[in-house]
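Taking the form predicted alone, here's one chain by itself in C-alpha cells.
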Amino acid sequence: MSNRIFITGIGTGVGKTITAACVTQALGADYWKPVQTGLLEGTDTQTVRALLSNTTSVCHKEVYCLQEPASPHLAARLENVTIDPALILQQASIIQPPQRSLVIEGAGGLMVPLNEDVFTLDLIRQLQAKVIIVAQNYLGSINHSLLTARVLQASDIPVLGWIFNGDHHSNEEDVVRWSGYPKLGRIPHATVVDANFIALQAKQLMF
C-alpha cells in the first residue's frame, strides 16, 4: 500500500524512533512496531506514544514483544518463538484503515533477519511500503549509508528519502548525491526530547 512508510536504519542506535516519531506527527499518521525486542528497556511504541501532541495518530500494539535486545531472530529463538511474516501482514491490514498512513518502524536495518529465512527487506516488500532510510554521521556510516540504498535499489523499493540525525557533517549532501535519494531533513542532537522537541522537528521535515 502507497500509504505504508517504513522507517529503517542504516544500522542500530541511528534515530529511527525519534525519526519515526517526528514523521508520524508531521503526517498525522498511525505508528507501529510490529516487531520489539529488549524490553528491559521498555517499548518504542511507549517512547513514540509519549512524543505525539497531535490528537489523530493511533500507535498500535505490537504483533511480536521479545526480551532479549538482539536481532529479532536471536531473540525469538531463545524464548522458542517464530516470527511468521504472515501474521504481521494480516495485523496491518486489520489495523490500518483505508487512506490513513501507517508509519512502520523496523528492526535494525534492512538485513536483520526475523527468522531464518526472511529478513527485514523482504517484510518491507510483503507490506508494499515505502522507505524513509535514517542515517547517522559514525567512522564508516558513508559505507553504511550506500550500502543501505544499494540494496533498496537493487530490490526496486521505493524510497522517499534520507532523514539524518545528529550533529551535521557533510557526508549527508555527499551520501544524497551518491545514493540519489533526497534529504527529508535532519533532527539534531538535544539534551531534552519532548512533545514539543518532536512537534517542532516535525515541520521542518520535507515530504
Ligand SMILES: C[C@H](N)[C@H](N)CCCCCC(=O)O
Contents of the next structure:
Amino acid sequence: MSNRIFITGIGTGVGKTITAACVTQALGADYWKPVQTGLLEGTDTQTVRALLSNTTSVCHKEVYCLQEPASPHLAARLENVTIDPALILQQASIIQPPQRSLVIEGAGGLMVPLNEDVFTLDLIRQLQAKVIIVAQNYLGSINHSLLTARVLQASDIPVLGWIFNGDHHSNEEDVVRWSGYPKLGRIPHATVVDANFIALQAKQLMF
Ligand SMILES: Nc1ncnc2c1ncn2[C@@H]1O[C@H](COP(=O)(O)OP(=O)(O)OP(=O)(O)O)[C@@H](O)[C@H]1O
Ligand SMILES: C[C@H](N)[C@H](N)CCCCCC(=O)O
Ligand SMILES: [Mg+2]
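Show the form predicted together with this ligand, please, the one above being the form predicted alone.
Time for the whole complex; same chain goes first.
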C-alpha cells in the first residue's frame, strides 16, 4: 500500500508525534500509532487528536496500549503479552480505505524490538510504507541519524526524507548530504505546541 507513511525517528523523544501531527494535517491523512508504550502521561494518539485542526483526519485506536514506558517487547512481556505483527498488518488493512493516506508512528527508532524476532524496521517493510525520518540535533545525533539512514538504505526501504525537529543547526545540511535523503522541512522549537502551531508548520513541509 503506497499511501502509507511511517514516521520513524533517530531515537525516542525526538519529535515523531509532533511531526506526525504536522504530516497528518498537511496531507489530510489519518493517523495511527499501532503500539503505544507508556500511558501515564497520555498517549500519542490523544496528543495528535488534540493538535489537528482539520475535520477529515481520523486518529485510529492502537492495537497495543501498554503501561510501561519502555521498549514494546519489554512493556508487552511485563503484561504477559506478545506483540503479533500479523495483527497489526490485519488491522492496517481494516482501518485504511484504499484511497486514504495513513500516517503511522512507530515507538522509538528503527531497531526497537516488537518481540523477540521482529523489529520496527521489519514492520515498516511488512506494511509496505514509505518512511519519513525525524531527527533532532544533539551531541551524538549525527551518528544516530546516519545509522538510521544506513539501515534504511541497506534494507531497500523507500524513504521520503528528513524532517528536522528543533532550531536550525548546520548538522541538518551535513546529514542530508551524507545520507542522500532530501530535507522535507524543519519544525522549529515552540514555546507552545498547539493546533495553530501545527497548522502553520504543516503548510511549510515540502512534500
Ligand atoms: N518543536 C518542538 N517544540 C516544542 N516542544 C517539542 C517540539 N518537538 C517535540 N517537543 C516536545 O518534546 C517531547 C517529545 O516529543 P514527541 O512526543 O513528539 O517525541 P516522540 O519521538 O514522538 O517520542 P516517543 O518515542 O515517545 O513517541 C514532547 O513533550 C513534545 O511536546
Ligand atoms: C516510552 C516511549 N514513549 C517510547 N514510545 C518507547 C521508546 C522505546 C525505546 C527503546 C530503546 O530504543 O531503548
Ligand atoms: Mg511519539
